[in-house]
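Below sits a lone chain in structure tokens, taken as the form predicted alone.
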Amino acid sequence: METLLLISVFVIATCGLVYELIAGTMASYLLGDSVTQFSTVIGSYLFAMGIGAWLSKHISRNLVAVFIQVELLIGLFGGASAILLFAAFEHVASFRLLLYTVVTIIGVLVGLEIPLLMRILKDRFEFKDLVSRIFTFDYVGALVASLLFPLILVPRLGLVQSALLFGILNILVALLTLHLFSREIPWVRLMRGTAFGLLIAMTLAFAYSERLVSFSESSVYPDPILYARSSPYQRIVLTKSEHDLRLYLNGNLQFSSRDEYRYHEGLVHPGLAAVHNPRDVLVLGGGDGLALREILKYPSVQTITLVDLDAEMTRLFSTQPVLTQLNGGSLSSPKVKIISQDAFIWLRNNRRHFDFIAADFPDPSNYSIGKLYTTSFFRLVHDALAPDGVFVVQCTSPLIARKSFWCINRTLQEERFFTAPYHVYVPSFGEWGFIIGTTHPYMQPEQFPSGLRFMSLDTAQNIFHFPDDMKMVETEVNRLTNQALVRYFESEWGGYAH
């Protein structure tokens, strides 16, 4: 019996940390700024555990029965936490209030577990042995959870199924305890029936979790969902109406097929057309293959290296017919080599030089993305450019996020780039900004490839001119040590959204 209960300590410790990681990851996915979200969620969770530990001293009778009830409640709230938060995100007035309420409830319940279990086992072990064994199993369980979460749970199951799986484990701990102490527990049949009812409900929810998520998402997106899946890095959702295909990452629109050509022609051609006889090209991000489609319009290009963190994106956009039709099958071109790796890490190990480099990253909404717009990153890009090479980076909206845009410009100049900022109107996003960086003063191209729908010599004459409400403002340089860009971005887009 004692061994089984100690194994239970290992299980509940693993479950407790997994719920904490799920809440932090959900907050990061939905609210951005992973450092802030993880810090506040973990702090709130630990504080709530302290409250639970304090409350445990007021429980003096029926310790085993209370422990079983706590396990059932953790299984219910912890198991349902991810789907509850995900479904409620677009429908509650204050999502943060709901988030921290859920975190607090689970934290208080988890804080009750170990003190109750120690009191249940106190007559079966000497105190020093009890403490050492309980905390050994507790800490080992935490280690296992921290390894399982990024390596297996998120890539294989996703957040919703992971939460449900560990909710099932908490219920199984309750059933095991019921079995071991059945003679000491009042209302044992009622508790056993409740436990089996929750176990069946959680198992069914686990089996049909994708349908539950799809159902909740269907009310969020304006068009029918064509594809939805969680990768280790983001939630990928494709919607399709009669005349429009849209990609959303973590709920944020990435492109609309009606006007994405304006964005991608604007990203690629003002820079690439200015390179004489480009041969070797590097694309950072851009796993949808749409920037590649534009680059492949240059016959002189011989190799294109695509470095994108999320292998699920490149797999999706290289295999689904409706998507390969949109990107022209660019990801399957023999000229293209796909590398699934963090662009920062890849560039640090790179020794090649490229005639053209395009960075098509998401907006700098958190520190993990913000590092890709720092002096440290741009220094690596500068080193990877050929002597007459051209670099271009998407830089959010210079109208809505004016300081963010010009912060990127100043940061590039800090790393010895000559810069040429410009903007393009994309109906789905409004005014959108890009910056060209070169090792010599930029000269506008004399011609563009044929067959473009938007970019032309006439268009290019206007995109480098900024009206008064988008003109340069003074900003800090974005460094790894200050991440000023993320602060600008959150302030400007947060104010715009509200």
Given for the second form:
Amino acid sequence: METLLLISVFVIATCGLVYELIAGTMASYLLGDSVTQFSTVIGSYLFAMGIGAWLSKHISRNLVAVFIQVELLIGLFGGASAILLFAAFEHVASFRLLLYTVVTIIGVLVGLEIPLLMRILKDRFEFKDLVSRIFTFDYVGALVASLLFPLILVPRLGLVQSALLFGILNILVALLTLHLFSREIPWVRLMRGTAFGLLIAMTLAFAYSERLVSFSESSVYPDPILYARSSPYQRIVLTKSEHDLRLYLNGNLQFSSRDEYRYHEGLVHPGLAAVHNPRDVLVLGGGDGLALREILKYPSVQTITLVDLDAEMTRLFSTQPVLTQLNGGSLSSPKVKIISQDAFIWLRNNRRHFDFIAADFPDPSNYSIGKLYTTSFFRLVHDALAPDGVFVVQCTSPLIARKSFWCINRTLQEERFFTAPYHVYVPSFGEWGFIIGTTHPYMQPEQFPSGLRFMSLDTAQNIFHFPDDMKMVETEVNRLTNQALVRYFESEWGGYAH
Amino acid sequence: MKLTRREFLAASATLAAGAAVCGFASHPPPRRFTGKILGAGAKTGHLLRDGGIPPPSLNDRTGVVIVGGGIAGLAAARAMKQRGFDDFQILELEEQAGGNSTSGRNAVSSYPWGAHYVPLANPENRDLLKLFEELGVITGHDAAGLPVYDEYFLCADPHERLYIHGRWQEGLVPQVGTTSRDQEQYRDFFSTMENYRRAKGRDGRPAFAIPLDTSSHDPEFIQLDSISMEEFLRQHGWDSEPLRWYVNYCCRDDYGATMGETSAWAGVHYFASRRGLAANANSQTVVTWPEGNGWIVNRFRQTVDAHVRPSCLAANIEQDGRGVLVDYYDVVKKQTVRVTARAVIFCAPRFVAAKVIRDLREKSGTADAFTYSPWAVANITLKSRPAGRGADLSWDNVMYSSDSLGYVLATNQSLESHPHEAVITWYQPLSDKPPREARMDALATSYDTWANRVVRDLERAHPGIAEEIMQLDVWLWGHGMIRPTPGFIWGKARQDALKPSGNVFFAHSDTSGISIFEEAYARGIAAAKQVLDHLKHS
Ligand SMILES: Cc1cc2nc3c(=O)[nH]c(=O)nc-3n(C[C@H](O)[C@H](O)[C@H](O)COP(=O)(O)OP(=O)(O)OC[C@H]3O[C@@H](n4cnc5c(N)ncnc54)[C@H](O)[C@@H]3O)c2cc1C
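Okay, that is the form predicted alone; can I get the form predicted together with its partner chain now?
Full complex below, order starting with the chain above.
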């Protein structure tokens, strides 16, 4: 019996640390800045444990029964903690409050555990033995937890299931204790009933959570999934590893936080810096606000109109702390007006003119998106450009999809654009292409805004040069009636998992 | 217990499966869909036959009465208006003008009820080129003088796919599972058609032209009218099954008749008459809109709608001294009006003329050579776009093993980058029985039966599509299209039908023998000119 109880100590110690690690990880995932988040979560947790330990002295009767109740509560709160926090991810305003409430509740309960257990066991061991054994098991449990967590739990089970698993362990400890002391405690039946009820609920949740974030989906992404949701238009998935936050739309990588600055500086500056005193800017697509971040580096810019179909994207990227840290809160700038509409349809009704227009659409991998790269679409863009305006469009990889890239160039020329194709190396994408379209021949900028990490006058010297393996090829013009681009794109990317 | 529709369907499917397994029923019970049968015209039209029309109780007077507000009637009206003449009325038995080019719309899209496209205009078809310019379909010309078409009106890619052997292929000419012999016959067939397309007769005219009366009268080509398209294939030794399927499909698609019932001249005309050119599209491209040719109808209506008398059935037309008396029955007011006019442009079909125009009625047999194929058309609004294995959803989607012609995607011209819902227009010429029988069967069939027929057909390529259906309406065209049976196009009956009867001039597209927009339009404006000249001289 004593051994069994000591094993319980080991189990609850592991559980206690796992919950702490889960809360800390969630906080750094969802709020960014892992050092601060981890230390404040751990601090609050330890402090709450202190409160628990202090409270334990006020418990004088039915020690075992209280211990069992504490275990059940820890099982419930700890087990459900990750689900609760994930659910709260959507409601950012209350996220911190919820986080620290959960941390405090679990901390207080965990703080109660060991003092109670010591008092329960005090008559069965000599004091020095008791202290020594309990703390040995406690610390070994902590070690096991800290090893299990990064090596097995997160990669294999994910946060939600790890939490549930340990919740189940807490409940099992409660059941074991109930079994051992069944003659010493009141309302055994009631407690046993509750324990079994919780056990079943947790096990179901464990089994169901597998489907919550479907296993097949999580195996598609290299990193743990932070957020996955289907908007009416696409499946939005954010993944997070220690140093990398990635956005996938319908399974296609949109950016990696490690190198997205290369992409977005490349998209915006060669074009925008070439405009004299830009005032009005239009961004088509780009609901992640990252191109906006770059555009806001030009003080002369007074209005930025962002047209992105998916309100879910712009909402996410204007409210989520990890994401607003990345885009500098650009979507909330008073200069920015967000319009949630299909770019083609919006542009067809547009009467305004813009000094700079950036099109940051997904690659033309299907006929519906291919329409955004046709003569008809580019004509609307041409009509919306101010006399000295500059247009830039992301054009997939000129290395992998050479014909696709030059087809877009040819299509722009068909619509009377002067074009300046260029390419930028983005490690997570590879060699990436953009094309600038202007109504007068394009002149390279004489200056870039300060504070850029990649684009500079030096860099800009090289990007317009295309080595032989990406040199221009003759292609058809992409029109609504022939969608030549989608056909090129399919055959060129066909061999790659895209 | 209340069942949702989905559960209900699932439950009934299970029941059906159970019943089938137990051998109680060989057909699943009909499923229910939201929608109805449209096209009140047939019922109103039957008033003519059944004699339920009261004697005239009102008199009216006008310059010209146009009977029928289809393309021909609207074109005639518009042409008169353009020439500054607007003393005319258009009698139309349906609630709105449009005829076979009528369209509908719902929250998802507009959609056609009949005609859905026009090919690029042939360079010699000046009138059509001019119309396209006036409507903004042609926006200008390039340096070489080729017309530039508005790309929003050119059929968006992908254009066509065929469901064959369990998957969709690109294009309608069967490729999957064909042998080298089939391919050889394809090559032969298409190069023969290409030769006809370039051919000129000894009279210097193109062998096959649009409007068709401008074609060469060279007997070398005209003689093709005496045999059927099936016979034509046989004479060339083209017996490839997929080729025969394809040619038969084309005859049914264009004329609603099988290749055995279609004149070879008409069959070849389809492949050999289209020489349209555009600066910004290849010559196979067609002009189309979500509402099909209803777009043109609506543009025409903008100019002439004030002259249209909807729900008015021309019941009797007779010569009266130097003028014409037209009695029409107003279905809404339930009264008959007698209009005295100086002339009539008759833009309703010949079989109607034979009942309504007294001179023809008395001669009898004047419409006997005119046979019409009945058609069923369904518009189906879907929660999601019908995909399937293989080629992507296209504008025209045909199924190899089906009696229907498959469906056209009304939402094909949508510019949305993430389209969800879709409206598809399903077509079936009822060519499996003689027209009269097929027509009576079709009209006697209930909505539920029609809806289930349509859905079962679609399920060949789209299992589970029933679940996606939000609305399914059906339109039955009793006399959908004139059939160019052998001998009809270059025969006497059609020539007779083109001659005015007194002050009544004829313009319906059936007097061309093939029913296409270009014919209806050409006949309409020609009749307008004829009538105005006639009025000037009398
Ligand atoms: C299912 C279907 C699909 C088609 N698809 C195409 C296509 O894709 N492209 C194409 O070019 N063509 C197509 N057609 C051919 C189409 O018929 C022509 O394009 C064109 O619309 C014919 O016009 P119309 O004016 O000659 O005849 P109709 O459209 O037949 O017009 C005759 C009008 O007269 C009215 N009417 C009849 N009797 C009376 C009366 N007694 N009193 C008053 N009004 C009367 C009718 O209601 C009708 O509105 C299709 C036809 C059908 C049936």
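Positions refer to the first chain, counted from 1. Everything numeric in this text was worked out from a predicted model, so none of it was measured. Here the rigid core means the biggest group of C-alpha atoms that line up within 1.5 Å when the two forms are laid on top of each other.
Q) Do you see a C-alpha shift of 2 Å or more at Phe77 between the two forms, with the core held fixed? A) Comparing forms between the two forms, the Phe77 CA shifts at least 2 Å.
Q | Per-residue C-alpha change between the two forms, Phe489, threshold 2 Å, rigid core fit | A | Shift of 2 Å or more: no.
(Q) At a 2 Å cut-off on C-alpha positions, does Pro186 qualify as shifted between the two forms after fitting the rigid core? (A) Yes, Pro186 moves 2 Å or more.
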